[in-house]
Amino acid sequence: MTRTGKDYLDALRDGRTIWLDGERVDDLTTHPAFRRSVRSIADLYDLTAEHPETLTASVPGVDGPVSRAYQIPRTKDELKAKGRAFKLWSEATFGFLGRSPDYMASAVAGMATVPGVLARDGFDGSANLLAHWRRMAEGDLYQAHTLVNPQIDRTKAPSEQMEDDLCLRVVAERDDGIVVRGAKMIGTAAALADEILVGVTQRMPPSEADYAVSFSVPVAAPGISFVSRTSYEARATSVFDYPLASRLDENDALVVYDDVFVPWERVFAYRDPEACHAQFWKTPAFVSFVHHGATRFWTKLEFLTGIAILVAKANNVYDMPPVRMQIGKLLSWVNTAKALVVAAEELCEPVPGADAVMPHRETAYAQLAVGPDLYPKVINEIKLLAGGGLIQLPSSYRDLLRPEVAALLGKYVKSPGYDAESRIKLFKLAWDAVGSEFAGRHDQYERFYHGAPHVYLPALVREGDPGRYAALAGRCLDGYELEDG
């Protein structure tokens, strides 16, 4: 059964090691650095209540109803509602959320596609990952992942590091399970989750192979620790004033595994590099990232766009030629992000050795080239159109609430149909999203969501059709010669 906001939040009491800024982070729920975003997770989870029929579904083998993000799509109809489901959440956090539970839960669900490619000979991990498919469908539970090794010295392997224990590796085995030791970086809300789903995506040579494993563990088990990034809750001085840094900081921490023990029955691939990769490449784990990833980005550009129309609305310049070019442009780059989204699901394609259907790979591995070409485009169009309007702002809504400070900000900081504290109102939410700190951090953040450009772009051409477009060129070529002049 799904659970509800409380459920998750007692979750989060259960001792997990999160450090930031010299000190141990006891409680997330009433942390200031934490206690907003947590909560803004908490009602994505009673808005399942709300809305069962898009975000829940039964499926079989699984004790139900469950997220729709856990279902495994067997046609485009149900691939479809996977992507209302996505793009009902979204819309609940405006796409700032880039891991929230449904990000995850789907890979999971795609992994458990085809658990047979992690058949393998010393290993067999496909039952262990088809029991934790069940058992997080079941429970509701937050899957996080860590597949980022640090970067130490980029030019070397793991193996090569000046450390053994620099990156994640095997350092024993036992009876009932494996050591680890070593850290991930980029866990992008995994002290927030349930549980951490460590791998590898990488190609890694056969002498790499303490390196490549795969397993999930309790975000508290033993030997895990969170070194955090700042904070953009912590350093936001009201809702008011960092209306989304406040509430949709999903953090980002660098995850240390000091002898973690892991039990057999959690451990998916052992010292084998190609079931690592086939967990994500020969799944459809990798490419339902993709479908949650752009169908968030869609609604993240609809939300901006939307900052643009109500700021050139405040300027009182909606309505001049150059401003409706600029919106325009706008809303041809949003319709380009949610075109993307319904090409991969018009054109979902089935999956090898499963009776299941997955967004189209082509069109999908395109939209990883578009989304981080796109979104420092946005940004720029929305700071030309606020001009000084983003930096010259009250400090503080205390200035509001101060009746002499008040009055000088009713009179100089207004224009028609907004009062002071309408535009103020606005054009803080509009420095959020575009000019902060927190901002800042999203503008690294999706360029560089689904991997770096020397990754995603091969992608393209191993997972796409490059022979196909090379033959129609070719049938061009074949039909004439030099003699026909």
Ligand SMILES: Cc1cc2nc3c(=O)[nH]c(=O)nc-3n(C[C@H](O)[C@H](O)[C@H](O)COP(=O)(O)OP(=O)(O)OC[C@H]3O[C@@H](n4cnc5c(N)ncnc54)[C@H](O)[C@@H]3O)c2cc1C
Contents of the next structure:
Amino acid sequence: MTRTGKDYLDALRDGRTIWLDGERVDDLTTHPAFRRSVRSIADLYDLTAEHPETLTASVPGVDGPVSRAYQIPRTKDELKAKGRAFKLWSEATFGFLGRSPDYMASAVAGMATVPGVLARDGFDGSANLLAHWRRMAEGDLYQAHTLVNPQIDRTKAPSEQMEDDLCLRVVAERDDGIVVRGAKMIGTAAALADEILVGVTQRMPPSEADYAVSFSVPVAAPGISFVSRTSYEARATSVFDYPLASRLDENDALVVYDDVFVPWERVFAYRDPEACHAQFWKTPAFVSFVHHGATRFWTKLEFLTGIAILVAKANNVYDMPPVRMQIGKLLSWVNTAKALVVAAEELCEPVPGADAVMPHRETAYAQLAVGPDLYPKVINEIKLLAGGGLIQLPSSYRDLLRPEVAALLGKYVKSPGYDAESRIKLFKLAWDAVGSEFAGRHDQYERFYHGAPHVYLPALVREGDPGRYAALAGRCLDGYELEDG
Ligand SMILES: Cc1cc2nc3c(=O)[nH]c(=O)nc-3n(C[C@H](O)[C@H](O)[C@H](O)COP(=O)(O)OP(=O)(O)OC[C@H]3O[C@@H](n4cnc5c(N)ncnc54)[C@H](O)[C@@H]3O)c2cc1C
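Given the form predicted alone above, I would also like to look at the protein as it appears in the form predicted in complex with this ligand.
Zooming out: every chain and molecule, the one shown earlier first.
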């Protein structure tokens, strides 16, 4: 069954260990660093009841209806329906919640499509994974993930770091489960979720078996703590001044696992680098990440382009030919982002070994390269369009409430069709989207949320069809000889 926003908020009061500004956070739902952002996530859950036809699905073998993100698409139509569900939620958050609950839900559904890749000599995690998918779907649970070892010395394997337990590893095996110790980065929204899936997407040699483990644990499991980054929500002086940071700060944290016990039934891959790799790359899990991420990215570019249009109109430059060129460029980028989603769905391919389809991998993975390139260009174009208006803004909404200052702002800050309040409101939103610390984090997010480029870009070659392109060039070469002159 699907949850309400209240169900989600109630579940957050479970004693989880979150550190922020030297203090332990007591209750996310009331804390100034989290309360509005968790409310935004709760609003997503509430949207489900308003749009059940888009956001839910009946899934064979699972008590439902469940969130559509947990559905395993069997046909192109089901895959497209999943894309529409991603679009609806991402529009509700303007593309600024990267790790909304549907992100990881769809990857878990991807893993459950071919659980057999986890049936290995030594350990078979396939039944655990299937049971996990069912439990997460039936509970409409919010899963975060930490897949990357902390950035300590990237020239060395996890076992070669200056201490044994810096990267998460198995430290004990018991009859009823395993004990893990170490850290993982970056847990986006992990502090706001119900469970964290730990895994590894990067290939590791057999010598690193202790570090090759995948499992899921509740966020409040004993031994787990989150060291949160600066809270943009807490620093946001008001919703009017920082409309995005104050409400859509999904939080990022170093996640420390200090002798965390994991029962066997929650383990998916155990001391097995191949199984860890297969969990993401031999199932539709990674391409499902990309399907969601690309849909959200398309929405974010739509939103940013909308801001650019409003800013150009507010400055009354919208009809100037060079400005039309700038807006045209933005529209071309929005449609590039859209085309990648539509094409990956339209060209969907069968999942080997399963009665299911997945987005066309080579097309979908193009987003991995295109997204990080496009995002800074979009931001740059909006900054160029907006000029000094992004900076010449009163310090806070309070200036508009103070009659002496409001009189000055009313006289000197306005545009055709915009009084001081509406112009300041628009430009403050634009600043939060392109220039604030929150905006800076999004710039970095769009570059790295899929992992490091040297890890994910080779996937384009591995999972794509480079031979086809080489053959085309080869056919041209074969068409003439030295003797042809
Ligand atoms: C805002 C944000 C949120 C994120 N959220 C999550 C999340 O929720 N869950 C999660 O699991 N991950 C998440 N990530 C991704 C993850 O934590 C890493 O940031 C990402 O995998 C990149 O790894 P890294 O930062 O350690 O970069 P590194 O691997 O250190 O790479 C940084 C740069 O160093 C160079 N470099 C390093 N090693 C090599 C090499 N072997 N070959 C060539 N060049 C190299 C390259 O220039 C590379 O771009 C997030 C990242 C960001 C920025």
